[in-house]
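The chain below stands alone and is given as structure tokens, in the form predicted alone.
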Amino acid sequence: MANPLISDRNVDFLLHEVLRAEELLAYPYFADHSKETFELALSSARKLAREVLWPAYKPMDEAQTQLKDGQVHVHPAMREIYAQFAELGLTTATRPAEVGGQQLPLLVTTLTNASLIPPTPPPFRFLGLTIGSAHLIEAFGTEQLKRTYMRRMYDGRWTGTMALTEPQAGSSLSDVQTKARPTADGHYLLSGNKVFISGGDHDFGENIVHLALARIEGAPAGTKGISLFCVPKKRPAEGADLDAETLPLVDNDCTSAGVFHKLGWRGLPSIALNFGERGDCRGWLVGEPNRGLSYMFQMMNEARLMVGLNGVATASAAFHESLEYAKTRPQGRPLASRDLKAPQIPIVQHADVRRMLLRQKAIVEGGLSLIAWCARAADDALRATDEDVRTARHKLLDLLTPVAKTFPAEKGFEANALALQIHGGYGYTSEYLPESWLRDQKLNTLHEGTTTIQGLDLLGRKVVEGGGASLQALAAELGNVCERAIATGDEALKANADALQQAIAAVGALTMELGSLGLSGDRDGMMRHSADYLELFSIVVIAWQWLLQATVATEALAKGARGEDNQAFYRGKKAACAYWFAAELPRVAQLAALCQSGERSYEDVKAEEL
């Protein structure tokens, strides 16, 4: 293709430069990797990426999933890329060597997921289902669990799912109802409907594993009474040689039951899925009754990341496409030329294209580094060798999943808008892109908690746990990045890093002011303005990513960076730093304002009213 969907100069810009992945290798986890065995890892994703899943994403698109005799059919070329998927070792990457893993950084493999992602989704989504319900049963199986079903889920064979939601409790787990009936054998049976079950049925591998949260019978009400099951769409026959290579299996009773057209992913079915309609639908407890929720958040925060991930990258194909096309599409005469008769000049040499392209790089590029900072930071807390390192790592990373996930969904589909709109008309058909990513980003905003949980999440426990403690940490972290900017020496940085500080002051003061009110029982007055907390919240964040790119452009070029294409992408990160800081970082205060002022226009408001 012309041009790359994703940068990868950038790419190695964060691994390297930014977040330097080299000290990774320091902890004994790691030990047997090295600056090559990421390279290698990062350069084959290219190469698929660029050679199979690229090809696909547009035929993926044009055709619907569908179902038939009771069985889901997706597109052909779906075997083939998830079959390298798992060649590729995907399906394992950051996994423990004992369960057939590579033990590659979670840093490397998101950046490496980064230019898997862009060309075509919903392969990768089938990826991330089944790693996420894999590491379930790693975590919290059996032995016997982990023999039957995580070991072929990892070695490619089989694909998995998470199946939380039901027709009357969407968002709402409390409201679960499935049903789970123990029997004398150790399995359950369990009854029930589970709708916008991504990846939950298909036509290319061998069997289909569901994590699926149901309610024993006789347990507490509410979320307290949830537990966790490992329910697949095929079980082994009885009697069967568990370890054998080839397992036979029966039919579990577990049945799709329609699928939903989608507007955008497209190439990944959604389905509605039946278990139980003879009676018969054996699951398996994964560890103990009633913790099935608590067991779920591990996946489900790996998903809250991986979509931010998506949205990123699904943003970023957009982005570089438009940046071609203005460079290319001839439309226009220089404001101040009055010859008529001169050449049209390429649409990226007027002023408000790049204004549009400069709002997406620095919504994409912003993004991305957030994400390989958590990754980074998830890499620290899971492998430093000092607990100190660990636990701070975590809690920074706890407080951030919010804004990693919602950020690139929301400012992602207003990237994709732009987008859209640098191609003009030809960006409102189906013959250009722009119009089906625009689409596929919007699922970004819905999926793994939306926009409104995730603000209700970051305001109503992250930042006031502990008495504010993971929010003071935010701030000591930030404030060693202004004091790397400002040792830079470059006053533009300078001007950048006081701003930065008086912004994470304003919200350490709003904060405080919130959670009083809720201290004091105006739970309400706290969370009326949860989602102008967030989009607040975010800005101050992307804010510090980008001074945090921006000083380390400035390092390279006061080592004397070496050719012309080397510099003006270190110069582009500092005209896109001071970008959001220009643009975006003064809109904190109008937000502060209004979130402190208790507005309550839409509380107010009657239904019969609008």
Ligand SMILES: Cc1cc2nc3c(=O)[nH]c(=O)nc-3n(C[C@H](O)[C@H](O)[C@H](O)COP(=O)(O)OP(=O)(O)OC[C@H]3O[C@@H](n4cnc5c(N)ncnc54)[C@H](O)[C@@H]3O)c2cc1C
Given for the second form:
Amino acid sequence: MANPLISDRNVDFLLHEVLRAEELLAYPYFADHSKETFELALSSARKLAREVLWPAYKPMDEAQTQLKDGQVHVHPAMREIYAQFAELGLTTATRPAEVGGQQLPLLVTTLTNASLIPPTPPPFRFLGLTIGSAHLIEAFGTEQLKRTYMRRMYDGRWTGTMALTEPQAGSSLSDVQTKARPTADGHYLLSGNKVFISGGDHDFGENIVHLALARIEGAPAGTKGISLFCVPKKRPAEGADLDAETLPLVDNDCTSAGVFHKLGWRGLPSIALNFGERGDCRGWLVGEPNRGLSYMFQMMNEARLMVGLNGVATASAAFHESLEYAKTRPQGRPLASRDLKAPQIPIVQHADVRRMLLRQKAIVEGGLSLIAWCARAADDALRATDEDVRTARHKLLDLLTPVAKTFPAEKGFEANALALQIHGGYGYTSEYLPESWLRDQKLNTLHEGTTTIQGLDLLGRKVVEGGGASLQALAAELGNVCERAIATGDEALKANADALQQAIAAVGALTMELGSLGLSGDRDGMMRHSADYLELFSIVVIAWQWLLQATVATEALAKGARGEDNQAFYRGKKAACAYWFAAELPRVAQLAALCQSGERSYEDVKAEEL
Ligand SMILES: Cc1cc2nc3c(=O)[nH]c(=O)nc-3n(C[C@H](O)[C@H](O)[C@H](O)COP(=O)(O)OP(=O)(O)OC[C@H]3O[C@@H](n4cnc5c(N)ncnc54)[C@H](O)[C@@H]3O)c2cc1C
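Alongside the form predicted alone that was just displayed, please also present the structure of the form predicted in complex with the named molecule.
Full assembly next; the chain just shown is listed first.
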């Protein structure tokens, strides 16, 4: 039985036909795998998604998490779900065998996650945070931290968090104030307040491990004075055998001060956390002092791709549900029909409803294609045998991360609104699900760096770094896809390829112009339209992904793809590609003109004039 909230066929298409997962088997790291083990990972995730996760969505949405007597309580289903995640080995799926991992490619796990998230996102966030924080200890922690914490997080007994945000340090992490005082015993004593810590407390599992940013007494101001600490909710009792099966634990003075009552994602507690109210909150330094933020970027970059996947997943759930609704909801008659006795037609037969569906498809499948492409690039960056390949892929991944985080979140919100719109008045009620997916989706534009912060990162750093080398590498990557599209002999694809080449050239010229402004000292002028720049850049990147998918579909049709469903699938890819190039790509020129114009209405307008 298929997952009703994501197209399994599309996932298989990306995995095998577009991104050719089997090629990864040539890397020694993946040598023990095969097409069969990839399929097994996918099919077990799909089963869990259908049978366990999907039924939990509505109950979790209806019950906000609660703080009672200092303890946060989550929906009881979470315990069973998390145990199943661990049993399937999801906590260590990509990690090396020496830490108990399965060494699966990120491409495969990203696409299994694409099945696991749409049915109900909160449980997966617990998992993602635990994997990311344990990975920080694996990469930068001491052997003792690995033995004590990482091991128990990877085996699913303990969960993890990322504890960065403070009331005065949200987007601006340089203002982190949580203090860490060294002691003669090797640990630090932490004091401070964190807010919005997802999974920061709960009542399933034995322990919670916070990977927290704090400032060692006397550290320099700004980001160069931030260190990373492992701060458990409960710490091992003095003298305990760290390898014991059941480790005796004592309270570590991390107080849950409140849960936030949220618009969506209600199954996931986001809490205010106080360290050291009694002066006994112990933390252990991870890595070297003052390098904490650079370490944390490992987790943030992983989390940003995960947020992008959340955006795709939430839009996908709503897209597929609204498609089914449109096929079954009768309303009105064809425009040309005047016969009131004729039966009503399903709304999917109205062209404008199909516009809303095709736009959702373009956003959902364009976004998923980009996220999957990034996952494959990460596999190459980490595991390729050729160092040049690793370096080149790493640079491209770095460049594309702000887009992969933001496009699915921002455009996913639009897609979710279209799904609601298709339900007419019913969509505005809580009897139907589109309203809850719309609420869930909004978070993705906020956490892991708001859209604004992603725009500043892209234009202020990523595209200009190394004299624009990453952007040139991206242009070359697009050029390869254009050549492949032209080689199909398909006239429409050729026209799309020409348009894409022009668009990427325009992005290059615009970037040079804005970069020169920055070099001349006019940083405000350079960054004035960073949000518009991010948007136009995203349109081009998604056009590339659509051209790639449509090219693969065209090649498959030319080879004589069998079966009406299969052919319809490939034709759908071509239709969505044609739509993106006709409806979205022309906006690049308009947005580029805005960035170039020096237009400064929102820079000049004063707060009292708003
Ligand atoms: C449900 C939820 C879960 C979260 N989970 C976690 C978690 O697990 N761990 C964690 O550490 N944090 C978490 N966060 C915190 C999240 O990362 C922050 O909320 C986010 O980084 C924004 O910070 P802020 O809320 O302080 O907003 P602010 O930084 O105050 O931003 C407010 C607005 O001002 C804009 N702005 C800020 N600075 C600038 C600037 N320099 N230039 C232009 N515009 C700017 C922002 O884009 C935004 O629109 C979570 C948040 C939520 C809502």
